[in-house]
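Next comes just one chain, in structure tokens: the form predicted alone.
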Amino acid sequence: MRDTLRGLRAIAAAAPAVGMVTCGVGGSSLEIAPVDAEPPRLEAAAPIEGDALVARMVPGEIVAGFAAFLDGIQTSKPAAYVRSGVPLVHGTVAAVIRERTARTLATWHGAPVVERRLYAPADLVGAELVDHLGAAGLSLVDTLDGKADTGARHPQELLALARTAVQRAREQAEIKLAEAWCLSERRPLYIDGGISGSGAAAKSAYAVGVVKSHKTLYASSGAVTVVTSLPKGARTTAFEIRSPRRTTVASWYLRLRDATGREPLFGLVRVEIASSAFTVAHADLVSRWILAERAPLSLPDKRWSTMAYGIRDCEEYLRAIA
């Protein structure tokens, strides 16, 4: 971010005409920025396991069996603004997986990613500048996809957009990762998030995404308190998760703690693994697999009734060197 700022500050000097004011590197993130959210949904999915969502406690022991973890973390700040308010968002996203040996975690070969860019709708901030960043070396992410849009936005507006680009670049170098990982090893990987969207890791028996978040619940009405009721250690049947835009993966939900007086989503996953890979048996291995990455706890993170122990060291190992 300094070297940026440093960057950005010459060309302001050099070319007062582009009429760019730079920020201060003390800026907030966006990510602590408040944002409209999308409402949560209820959404049906086909059942694959029996014809309609139950619960069933996860048989057999519990056995750890992921070799590796796979997170990213993304920052984004203002880093100036010109003409109408537009900004520059100066973007860090990283990823990487680390591999667990005799109970010791160490960054797997061909990571971590790290990427550092500005992001800015090249249309709005002009050719000229758009010159001066590159003679200076500054990547710059359009914003706009290349679409030719002249007219003025709202500034808000095009920070949710610089944030949106970001977040792709993040799932971009996790996709990346899971990919080279799924290439090269015969090992189960866990990745922190949903796996429909990863390509060749959504097709692959070695990858396992874990989904923490419930903006959208797969159940029908009359099935919405299976998932709530769920008690620890137990799981959802079955289910297809189809999108025309993704990968269809098979998925349920799974207890990883007692949510006896609690909210209702408290200690809830939702699992995904590739569609080809889902047998009843495989699915009950992969939660065995889960349930034994609730120790130790991830604390004092906020998130610890979700968040596995291997995906808190993901962050802490990207925060520490991104």
Contents of the next structure:
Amino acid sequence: MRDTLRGLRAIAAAAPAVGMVTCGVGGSSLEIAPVDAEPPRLEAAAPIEGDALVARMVPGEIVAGFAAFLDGIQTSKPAAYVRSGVPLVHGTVAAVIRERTARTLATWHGAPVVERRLYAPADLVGAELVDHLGAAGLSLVDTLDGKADTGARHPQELLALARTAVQRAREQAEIKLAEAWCLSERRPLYIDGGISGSGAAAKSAYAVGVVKSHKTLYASSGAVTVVTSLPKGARTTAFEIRSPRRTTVASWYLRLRDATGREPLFGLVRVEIASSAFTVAHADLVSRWILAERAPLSLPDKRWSTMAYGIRDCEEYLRAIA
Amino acid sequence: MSILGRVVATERRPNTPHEFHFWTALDSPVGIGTIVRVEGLQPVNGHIPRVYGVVTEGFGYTDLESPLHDVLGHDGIPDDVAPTRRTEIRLYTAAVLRHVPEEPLQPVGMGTVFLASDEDVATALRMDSYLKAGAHTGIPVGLYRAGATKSPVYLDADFLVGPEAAHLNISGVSGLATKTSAVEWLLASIFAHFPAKKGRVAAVCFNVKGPDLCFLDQPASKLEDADLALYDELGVPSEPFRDVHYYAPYTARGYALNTLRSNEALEHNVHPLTWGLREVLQYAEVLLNKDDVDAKADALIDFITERVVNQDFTDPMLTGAHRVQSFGDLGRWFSELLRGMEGKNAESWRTHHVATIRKVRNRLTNISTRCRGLVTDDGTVSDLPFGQFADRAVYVVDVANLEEDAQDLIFARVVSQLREHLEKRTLGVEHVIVFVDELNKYAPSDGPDTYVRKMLLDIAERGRYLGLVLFAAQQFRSQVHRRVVGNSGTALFGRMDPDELATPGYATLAPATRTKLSTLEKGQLMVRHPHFAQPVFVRFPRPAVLSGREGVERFPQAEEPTLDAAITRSLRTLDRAVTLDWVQDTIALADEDEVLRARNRTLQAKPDDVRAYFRAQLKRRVQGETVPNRTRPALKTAPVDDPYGF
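Moving on from the form predicted alone, kindly provide the form predicted together with the partner chain as a structure.
The next block holds the full complex; its first chain is the one shown before.
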């Protein structure tokens, strides 16, 4: 970020006509700014294991099966404002696979993906500034995706656009790594979040997505109780998630920890695997692998009840280097 | 050499010019006391800075915020193994030994950390300044070991034996033989490496307890291969001292020497240590209690020393001339003086009150009783060879079985004599190392200001200019006078008592260093030396001499002999032809005191004809003559026919 700011200040000094005012490094991250929350919702999904969503205890001995963990992080901060309050956002995205060997995690292939870019609506900041940024070696991502737009916009809307673009970049970084793994490895990979956005990973038998947030609960109104009252060590029967823009995946809910006396989604994850890889036995095996990752606890992370330690390790690693 | 770690600094734990932090892999060979080299990343004045440091503290922690989290993670079951190990760190703090270049002195910057090589150790400890070819004054003190590195650590002779700094102090708990072993090892190292151009060096060791130093000339029963390797690496021959002389007073009976080295097989270099009145009176202050001897008594003692002893003394109060040369003479002198005063009803003599005279008589004549075996009534002197000290020789004065007074007297006189001879350059060597154990007894930090303590302070503060070097040992350094330990340029620490380490004198050491000190193995030392910016840990080999414990087993102490046997053994050290029969015949008619006196005089004189000299010392006696019983004829016989004899 410091290098980017240095470049922007140089441009601001060299080309006062673009009317750019730079920010300090201490600005707050867009990730912690409030967003208009999408309302939680229920969505029915097609069962592929039986006719309806029911709970079943995961059978067999719990064993560790994942060879690696994948996660990514993002940070975005306003770096400058031009003209009528159009923000230039500095975004950093990073993703890493941490491979487990002899119980110790290390970076897979020795390197994570780290990208630092500026995010802004190209049309609104003006061609002159875009040229200056290019000349200074600062890469700009157009948050309008190349659409022409010269109309005035609310600055917060523009910030939200930038944040979304950064998030997309992070997802792309994760997908890139997940696909690289699936192409070269024949060992299970624990991916933080869903895999349906990635074509290759969503079709690979070695990618397992574990979703911790449940804004969309894949259950019909009659089956919600099955999910919310799932006991520790139990899973729901599997269902398929279909989306026009995403790859169809097999999914089920799994309760990692005892939720007695806690909110209903405590310790609850949703697992995604390739539809083609689904069998009941495989779903049980993957569930056992996930249950094995309950220790060590990923405390002090607030999401500890659903977060595997390997994912926390990815995040800590990326925070240290990115 | 591969990178061992990386320097880190945070706002909470910043680096300074004298301390830095670095992390390593979990399996790195770093430990407390390891010497490391930091290669800086950022040039300063065109030079990449190099920093040498010694690890003083270590930290290991994980990303756990609370131990409870681990308990929860394992459902309270300790043997439940998680599939992933928590992220763990080994973070070390190192004290800076040296910056290269030295200026500007800046906080240690970021850089890569390497295990110090042999060359690095020499640079880090500034040994390069005294290990130069042609100006090598290094005395090996031990081997520094870390990982694959094995580097000899040298002390600078100029700072160990003088004149730049001097003296050595060693601390350690009793019973591990660390203190005595270290001193024996270091003396051997000094004798092997002390540069000839710096002069000759000898050692005077006071054996203050048990048989510790009684077998320095005997080879060790067994040296392990590791010890032999250490000797080899440090360039010191693994052999006992070649030239050792033992000195011990007699026992109270006076037959045998009061030492545990009394086995006949080892008698050849054991000599008596006996002093007469003249020798003792110079150090009367050592034996006389200040509360007892006031200024008046002191004045009388001075008068006796200067005007009476060793000269013909006459006085109207005395019946005739006195020449006081021994305690016996002194007793007679006092008796006659007091008789004379009584006869003349005099209350004082030469301004000295009769009570003072009586008091001084009691105190002085009592010395020969208190120090029996050391102090002779007849004035016979058998002393260390002051003036003829040999290069690389060890003189052991065995005071282990003596009363405290006698120990103090011996210490005071021997050290004073060494000092006097060194001042005059007449000792025979230019440097003398005096080894004293139990220093907290002789130079305590509190208690009365004794003569011995004053003397030790004097050596500590001024001895290095004379070549008089103090090697002192004690269990509790904190209980030794600050000026004595403070003047010791070099300090060695063996395993320490944790209570001792809790005293303020050790506050400068990091907690981990203190912990290491309290758990040091036998054969390990922490060394402080003026050239070393920080203490370093070294290993030294087991001494190549027979330990006291093994020595008394192999050479059991001889039984207290009869007078005949004692005289025979003593004289046989001078003349192997002396036999028990000859001695029995020779001393048959002499009384015990006379025989012992004759023996002492013979040993002192070391004559060519031992038997003749010894016999001559015994009083001449007229041989008894048996007169035959003869029948004497009557002077006059009576006529047979004249019964009246007319």
